[in-house]
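Below you'll find only one chain, the form predicted alone, shown as structure tokens.
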Amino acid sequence: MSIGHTLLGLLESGPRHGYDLKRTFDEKFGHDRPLHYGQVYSTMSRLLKNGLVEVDGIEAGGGPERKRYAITEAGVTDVARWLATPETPEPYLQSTLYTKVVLALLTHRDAADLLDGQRSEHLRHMRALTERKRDGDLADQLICDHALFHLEADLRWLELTAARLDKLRQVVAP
């Protein structure tokens, strides 16, 4: 995710604080790893840096000053043409799990206990999405799903490689 872009993208509705910015992508967007108020502000003052956003107030308090940020028309620009542009997918050619299975083989460890161990813990972590997907709003619901499916095509492949285990051995390890 683009921290930058995010940002850039909460400030369209208006100018606001790195408080208020913050408090906003948590509850948005971070629900699983919130923002520190240090990225927001190292993340600000690049974008202050780069035109994409510009102090719209500064206000004394009991602490240091707190700047207002509003979004510049480059931001507005920056954060519509970062919308349009489609994500890569990741095909995941380097995947840790295979790397893992190949090492079983190459140093003789039983590597179908490997992905038995990998299936189990891949269906508890969705069992745990399904109950915060029944629990959750409409957003967490959507997080959810795409992480569920996800799993399912992990799940997908650790079943297809268990099937194929001996042919792998042989060509990783003969």
Second form
Amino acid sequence: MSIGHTLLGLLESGPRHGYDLKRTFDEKFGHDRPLHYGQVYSTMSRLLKNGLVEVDGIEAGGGPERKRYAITEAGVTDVARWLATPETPEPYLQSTLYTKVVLALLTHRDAADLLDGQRSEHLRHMRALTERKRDGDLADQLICDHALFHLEADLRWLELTAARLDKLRQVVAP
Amino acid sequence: MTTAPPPGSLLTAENLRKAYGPTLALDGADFSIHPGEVVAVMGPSGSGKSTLLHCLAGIVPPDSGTIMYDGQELSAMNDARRSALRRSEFGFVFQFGQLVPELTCVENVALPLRLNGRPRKEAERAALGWMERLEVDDLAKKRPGEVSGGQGQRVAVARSLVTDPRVLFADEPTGALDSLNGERVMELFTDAARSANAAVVLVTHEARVAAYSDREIVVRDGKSRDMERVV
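Starting from the form predicted alone, produce the coordinates for the form predicted together with its partner chain.
Then the entire complex follows, led off by the chain already shown.
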């Protein structure tokens, strides 16, 4: 995920301080991976340098000065371009799982065992996500669904591979 | 490989074998489940998972092997005793075709109690309680043909729970539903079963459905593998 574009997008709804940006990002997108303050400030200085944000005001307080950032016209255009550009689907052609299955067959280990163990691990993650979904709000549900569908796709591949192990063995370890 | 069932199991099976003609459906399958536990039975089509469920539920007798339910050997019971056990202690949810089209939804849910001799009013009161729990009480007077697939499946789940069964057998319970309806059925079903401390044997090939279970066993070529006990 592009942190720069996400922070820019958050600024489009109105100027914010760095701390406020971090908090909003963490609430909406950073459930598992909250932003570090350093990431926010380094990103903002990059966006400032590129003319995508500007300093809207500075508050002097007891501590360090707090800058309030606002998005520029160029920034709005950049967010619009990012949102309108479809993401390239990741092809996963050289997945670790495929490599492991082939190596298991080449070394005459039990590849079905490996697939069973992997299925179990995937299901463990899916249970945790399903639990989080049940206790969460709509945003949580959507985030978890996205992860669940990806894990499910992996599992379908695991099942298909399990069903084709004999054929695969003939090809890779005749 | 046969291992001793874990202590406290409500239903266990050891070394089950079952053949349909020349086809071996179960080839030494083991199983165990505790009260309040949801166990998913997974595996490819034709692996023997439905046969395992049918044997565990006493619908089909295995050719050999032992099935113990609450200290009694299911495989040694006569048909009448097994049928009585199924009616009073077990509940069933299948993919579709479970509701009697001529009866209203509340009559369908009350049916297992009526078959056990409970008076109509009392049976329908209990049925309505479960329908509320499954969020379909407003459909009480409708017939199955007048409700959607998801609603009908919730009615079927209410019916499976109405006798306060100790074991629920579900074979692809959301197989005919879309994702959203399927998830809601699974949420309500597993919540209701867990709060009633009923054990659920859940046959499914869908990972998202299996994710509502506490653990899974995998059946392949008639042999079962308990993933939790393997690790």
